[in-house]
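The form predicted on its own is given below as one chain in C-alpha cells.
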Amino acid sequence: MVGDKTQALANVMDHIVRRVVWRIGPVEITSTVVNTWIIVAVLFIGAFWIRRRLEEKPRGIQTLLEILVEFLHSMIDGVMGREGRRYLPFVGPLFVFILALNLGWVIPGVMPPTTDLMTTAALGLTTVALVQLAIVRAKGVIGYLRHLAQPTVVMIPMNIIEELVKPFSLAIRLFGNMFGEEMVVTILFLLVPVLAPTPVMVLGILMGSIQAYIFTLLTITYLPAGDQ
C-alpha cells in the first residue's frame, strides 16, 4: 500500500506534464492543445445553449451572467472608471476563457491548459498584443510614440523593456500558481483519495477563480485610461 503511494507520488509529473497525443505530419498535438480544444468545446456549446434561453426576466444562469458582468464592470471602474467599461467586450472573454482553462479539471481526463507554460506564454503575448494595439488606437501613433518617452525621452528603452517584460510575467504568474496548485491536488488525491477531494475541489475552484481574477485585472492596468 505504501510502495504503491510511493510509486505514484514519484510519477506526479506524469500526470501534469504535456505529452505527445498524436502527430500530424512533422507537427506534433500535445494533451495540453486536446485539453484546449475540448474546453472551447464546451465554452462554445454552452454559449449556444445559454443564448438561446436569454429572456427578458432573467433567471438561472442568465442571472449569474448579469452577475458576472457586473463584477466584470466593477474590477474596470475601479482601475478606469466608467469609460473603461467600453474594454469589456476584450476583458470579459479573456477572464471567462482563462477561467475555464483554470478550471478544466472538472472536465474527467481533462488537465487545466494553464499548467502548461505555452499556455501561459500565448494568452501573455497575445494579451499585451492586443493591449499595445488599443493604446495604438486610443492615442495614435506619435501617441504611442510620446506614451514610451514618458516621463522624459531618457526613459524610452527603460518603457520598451517594461513593455517587453509584461507578457512574461503575466505568463510566469498564472503558470507558477496554476502548476503549484495542480501538483498540490495532485498528490493531495494521491495521498487520501477519501477524505480529499471535497476541500481540495473547492481549492482548485477559488484558486483557479483568484488566478483569472489577477491576470485580468493586470491586464485593465495595462489599458489606456483614455483617448489623450
Given for the second form:
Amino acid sequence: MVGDKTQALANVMDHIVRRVVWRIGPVEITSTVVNTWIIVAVLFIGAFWIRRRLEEKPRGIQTLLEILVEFLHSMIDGVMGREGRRYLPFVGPLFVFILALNLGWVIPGVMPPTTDLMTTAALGLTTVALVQLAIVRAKGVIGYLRHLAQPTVVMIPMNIIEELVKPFSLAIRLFGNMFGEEMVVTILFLLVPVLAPTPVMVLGILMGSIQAYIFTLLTITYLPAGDQ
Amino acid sequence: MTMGFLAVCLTVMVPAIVSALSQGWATVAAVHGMSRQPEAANEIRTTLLVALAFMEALTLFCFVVAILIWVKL
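Pass me the form predicted in complex with its partner chain as well; I've looked at the form predicted on its own already.
Now the complete complex, all chains and molecules, led by this one.
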C-alpha cells in the first residue's frame, strides 16, 4: 500500500506536464493546446449566449458582467486615471482569458493551460510587445528612445534589461503560482483521494483570480500613463 | 544524489522563508497605513498587491530553478 503511494508520487509530474496528443507533420499538438481550445470554446459559446439576451435592465448573468466591467474600470482608473480607459479593449479580454485559463480545472479532465510554461510565456511576450507598441504610439519613436534614457543616458542598458525581464517575470509568476497550486492538489489527491484536496482547490479558485488580477494590474502599470 | 535533493529542498525553502517574512512585513505596514487613513485604502491595496507580486516572483524564480535542478538529477 505504502509502496503504491510512493510509486504514484514518483510519477506525479506525468499528471501535470503536457504531453503530445496529435502529430500533424512537424507540428505537435499538445494537451495544453487542446485544453486551451476547450476553454476558448466555452468562452465563445458563453459570450454568444449572453450577447443574445442583453437587456436594458440587467439581470442574472448580465449583472455579473457589469460588475466585472466596473471592476476593470476602477482598476484602470486607480493607476492612470479616466483617460486610461481607452486600454480597456486590451486589458479586459486579457483578464477574462487568464481567469478562464486559471480556473479551467473546473471542467473535468482539463488541466489549466497556465500550468504550462509555454502558455504563460506566450501571454507574457505578446502582452509586453503590445505594451511597447502602445508606448511608441503614445510618445512617438523619439519619445520612446528618450523614455529608454529616462533619468540619464548611463541608465540605457539597465532600462533595456528591465524591458527584457518584464515578459520573463510575468510568465514565471503566473506559471509558478498555478503549477505549484496544481502540484499540491495532485499530490494530495494521490495520497488521499477523498475530500483532502478540497480546501486547497477552494484556495486555488482564490489564487487563480488573484493571479489574473495581478497579471492585468502589472500590464496596466506597464502601459504608458495617458499623455497626449 | 542525496545532496542533490538537499539542494532542491534548500532552493525552495530559503526563498520561501525570506519571502514569507518580507510579505508579512509589507502587509503589516499596509494594514497600519489603511487603519490610519481608511480613505487611502484603495490606493494602498493596489500598491501592496503589486509589491507582493514582485516579492512572490523571486520565490517563484527559485521554484523554477529548483525544478530545473530536479530534472537534472
